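Next comes just one chain, in structure tokens: the form predicted on its own.
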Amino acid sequence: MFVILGRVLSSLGVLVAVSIVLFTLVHAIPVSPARVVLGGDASEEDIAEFERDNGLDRPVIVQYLSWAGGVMKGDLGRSLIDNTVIAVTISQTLPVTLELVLWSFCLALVIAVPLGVLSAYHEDRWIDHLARVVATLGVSIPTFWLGLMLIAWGAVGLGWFPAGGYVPWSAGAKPHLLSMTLPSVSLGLYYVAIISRMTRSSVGDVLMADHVRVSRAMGLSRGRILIYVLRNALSPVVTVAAMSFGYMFGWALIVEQVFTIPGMSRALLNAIFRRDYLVIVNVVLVITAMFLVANLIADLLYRWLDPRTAR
């Protein structure tokens, strides 16, 4: 309990970590979001008021330390180039981004556990030199790349799936499924390229071990030795599993500029562009947090595989 404890207070410090070294950089920006609200032909006059009135002139410890006693009140604050609240928008955006990230991660999964068992099951034969060849494409292809060309195959060539854009679920299950299906398949070939090859490795080295080899002579069936062998295997997959759940909220990016999905990622690139210093830091912060989060469920799922860890 006090390890778990521990555990999130790391986390939580590490969050505020990146809170304070994110808002100093974003803040390091020569152009103020003063020239982006009125425009390049402002005078110094009008953007030194502007500053004023949001508070951009005060020293960047003094921002920091409201903006962080706003989040613990649960205030995010307001956008500075719309007015917009920032909240509103992370709530807005985040279920979008994070369906995907969840859909293309039990993609990844769903594919990737079974091909590496199987792979080391059967070593030097058909399946594991297709789960060679799958995990080649999935490192080698670019996402990008292969999102246009899932829009050009699906969309434009056979015509099933929508070129880009959200369906949301209001307007059906199916037009919504299909809506997310290119852009899973997109954002998850790389990692089942990865979680595969993870997998196989450590079943791979867990059949090799004396207690399977043991197991074996004593003439258990194959579906329990399977379960032993998963049960002994999986805690580095847990691992890297949980890591590329963090590192899909990077690359949805990437897929939702493709797809022009309306997600978080989005609104991101576009804070970004605009300099919109609260936006970014407090997007970044909430995709920070899902990563360790994810690490943190890893933990406990590492300690439930490996009671040793444990101790």
Second form
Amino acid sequence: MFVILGRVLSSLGVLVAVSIVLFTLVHAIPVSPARVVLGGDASEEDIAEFERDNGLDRPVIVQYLSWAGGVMKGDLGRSLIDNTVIAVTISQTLPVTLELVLWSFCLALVIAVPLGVLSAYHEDRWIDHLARVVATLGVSIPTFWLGLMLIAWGAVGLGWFPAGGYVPWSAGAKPHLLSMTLPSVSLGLYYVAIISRMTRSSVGDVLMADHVRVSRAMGLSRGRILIYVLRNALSPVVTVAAMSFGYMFGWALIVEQVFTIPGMSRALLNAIFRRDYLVIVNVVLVITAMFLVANLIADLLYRWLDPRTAR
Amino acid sequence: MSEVVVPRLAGADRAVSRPRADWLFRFGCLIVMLSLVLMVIGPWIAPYDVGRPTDFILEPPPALRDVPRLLWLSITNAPREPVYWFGTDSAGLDIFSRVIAAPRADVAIALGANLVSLTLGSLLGLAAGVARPWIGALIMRTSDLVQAFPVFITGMILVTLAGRSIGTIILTLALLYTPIYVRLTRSEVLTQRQRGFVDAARALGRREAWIALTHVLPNAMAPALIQFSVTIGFAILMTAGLSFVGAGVRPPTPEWGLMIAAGADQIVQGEWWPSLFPGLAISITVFGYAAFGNGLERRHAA
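With the form predicted on its own in hand, show me what the form predicted in complex with its partner chain looks like.
So here's everything in the complex, that chain up top.
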């Protein structure tokens, strides 16, 4: 129990450290958001006034503390550029990104784990070669290009899927799922590669362990042995899967750009190009938090799967 | 683990000898060399000027069945219509020329970034392994912190805010990849510094820093050097991704990610070629670097 508490605390510590670094970083940039809001020909006085109104002339540490104090109370602040409430922006866009990531993650797991197990069981047969080709290609193909090619094939060529855009659940389950298919596939392929490779090597190692040989000698059924094998082999797979889940948020943004899905990418890209400090910091923190939570869950699963690591 | 000696199962030493893998390794070598050659001479051997539009806008590539005839014509230098092997894009630029000129941006950035992070990472990793414990802890915690940031998004932010030049992209990628090398070198340093030759050098009265740099570091570089090839592949993907979202190299530089982005609008109209070929170039190059790195790893393990 204390171990878990310690892990939660250290994750929070990482989050705070990340926020401090980010905050310092975006404030170290010479171009002020005032320039973006007021335009290129604004006078020095106008810029100074804008910075005073928005508290940008205060020392960075004071700005950080006042922002962090707001976050404690659930107030993430407002955009410097268009004065929208950042918490609202995030609560509107995060669910979309989260759904995309979840679909891709499920897709990756559903394909990768059986593929990895099969290729470990049938080493050097055609299924193993196929898995290796998928794994090597999957890490080499750029996600955004795969998305475009899927549009060219599945939307323009065959006309089965929409070429982009996001259809909400309220418009019906089928159109919604169709609109999520191509984005999920293009985001998921990379992780099919990574997770299947991990599954293969981990299952391959366990298959050579003594207890599997003994189980075979005792004449246990293949299904029963498979359960024992999976139970022992899944721990590293869970770790890799959790890290993948975290990384997916980063790459989901580029997939959203390709398919014009209204997730967090547009908010973040706009904020970056317009030097909207607070939005950048908040969005990146949300993504980092997702990554940390995924790793925490993996840690818990790990203990449950393999009580030896709990000590 | 067990006291009883059991014969190892068939395939236990599967990583060591496999002719297939060797073919992949050779393919990887070929691609790595090709990309490096194109990085140097690519823009000079391109058949058309990479910056000057031709007279044909969105000209499709020649049909597959015409390719042998056209190849023969161009080899024999016979008079013929101009050929755009990969077609032309919406600005009328020849895509083939730009695809082979792009390694000057993509491969050079990836290589530069990895050289910086290899140097920095291996020195920091060495320091983390041999210096006082608090210095080691400081270096490792800093690496943890850098790795907690989402890679692609952090890259996007840093490059945009620091100005989209090749130099800032190289430095940003170098910063993001340094922790990988720190970790690899440190763990190898921890095993190497226990070896006899270190004690021997110490017995000769050498200074600790000198021993670390000349005896420990060269012996601890292997994992980092193997990772080097694979990470160059990542860096190429990242460079192209950054320019795809508009946070990387500026147009009109010939660069694969920019070319894919420029062709993205035409995809819906059924004009697939402006995006297809640069993406294939990225995939093949990254595949080559990965295959090369995996081959090196297998050889090192054997």
